[in-house]
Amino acid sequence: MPKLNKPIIDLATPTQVKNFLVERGLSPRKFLGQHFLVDKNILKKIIETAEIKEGEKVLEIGSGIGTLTLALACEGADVVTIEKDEGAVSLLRELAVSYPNVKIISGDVLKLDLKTVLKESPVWKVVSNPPYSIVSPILFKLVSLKEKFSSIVLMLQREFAERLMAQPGSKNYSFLSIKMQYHMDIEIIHKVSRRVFFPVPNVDSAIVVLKPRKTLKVKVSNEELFFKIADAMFRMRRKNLKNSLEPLNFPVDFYEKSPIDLTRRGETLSLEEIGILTDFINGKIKK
């Protein structure tokens, strides 16, 4: 579909969104975390950040009533959008009838076989304002298919976005930080006020870009073991490494010869240091 100058229907205003919902007997569903974007400037910022080119395949998760969906379609993108709420899906089907480049999938993204959905093209972009309550499992699912994505542009809760980029020793540093930094380059592009949504949520947001790393940040001999160690570190966050790693039943000589001081708390270890532990335990570093 050729690029349009503007959407056939303007959804980026509070009045328009309220009217559409009222006319159809719908309302934002709290248990689904529905907060609809109603600010043209932020919508434009998301589109600019995604650098959409005509004909590109774009995956959107959590389309709501389609504000971002239709804006992406107007840029000429071939949009596949996933929405769980049947009321929103019904409305979006009505609004998207003039957009042949929009495909709507009704379903739960966490239960869908995304690998099958993505077979349509070798390369995709993700552009989305996903439900904040399930962002972690969504990100882990996207990471598992990272070879399919050139970039991932998301609107996220600001505190969550900061967790993705958190450094060792900080209060926000977590298994999530390690997992995402291992696989992705991450950048917070723009901080977003809570007031650009209807209804207004209790948190501020941020536009974040994630790009799959062509070269992993840390090369390790056993990736599964690397993440098993990282997970154990944060299951008992306030304990030292020796106590945190004991449930993994590593050989006794590991505790005697570890290249990392095991009296340290796991939350202070960088990805590189976790990699050193991984290789040591895996027998790849000379003991």
Second form
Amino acid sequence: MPKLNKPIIDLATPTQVKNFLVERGLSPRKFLGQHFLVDKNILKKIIETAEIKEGEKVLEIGSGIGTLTLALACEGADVVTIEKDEGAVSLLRELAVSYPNVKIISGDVLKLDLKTVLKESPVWKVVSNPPYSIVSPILFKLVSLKEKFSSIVLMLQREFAERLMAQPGSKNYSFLSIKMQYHMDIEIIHKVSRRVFFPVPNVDSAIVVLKPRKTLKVKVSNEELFFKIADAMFRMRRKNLKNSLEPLNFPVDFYEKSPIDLTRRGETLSLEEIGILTDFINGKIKK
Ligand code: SAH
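With the form predicted on its own already on screen, would you show the form predicted in complex with S-adenosyl-L-homocysteine?
Every component of the complex follows; first up is the chain already shown.
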């Protein structure tokens, strides 16, 4: 689909969004995390960040009334967008009528078989301003299909973005940080004020780019074990490694010979160190 030369339907203003909602008798639904983008500059920033090329396949999660959807379509992307709210879907179906490059899926992204949706093409970009309350499960779903994505551009709650990037020893460092940093390069591109949304949420946001790593950050002999250890480390965050790994019942001599000091707290370990621990334990288990 070539880049459309028609003017983008200008949805990114407070008046336009409010008018559409009132016209349709829709009101923003809190439980669906509906905070619509109403700022042209931020819309432009998202589009620029995604570096859309004509004909690229783009997956959007949470279309809302289609502000980002149509902007992506105007760049010539082939957009597949998923929206749970039927009212929003029916409005978007009308707005998108003259956009053959927009496909709307009415449904819940967490229940949808994304693998089938993505079959159409080997490579996709994800561009989305998703509902913040379900970003973790969305990310886990995207990670499980990471081979399909060249880049993932997301609007996220700012604290959440910081958690994704958190380093060992900081209070934000968590299983999520490890899981995401293991699979992806993550960068906060732009801090975004809460005032660019309607209704105004009570948190600030950030535009974040995640790029699936071609080579993993650490190479481990047993990935499942790596994440098992990471998970155990944070289940008992305040305990030292010796105690927090106990439930995993590793061979006893591991405790004497561990290459990592087990009096340390798990939350201080870098991905590389968890890798060292994993390889050491994996060697013992195999024997
Ligand atoms: N992208 C739009 C809307 C953002 S609000 C904009 O920037 O204006 C988040 C959107 O996600 C809402 O429209 C909400 O209805 C939708 N949503 C919430 N939960 C969803 C789910 N489980 N699956 C798909 N869409 C969902």
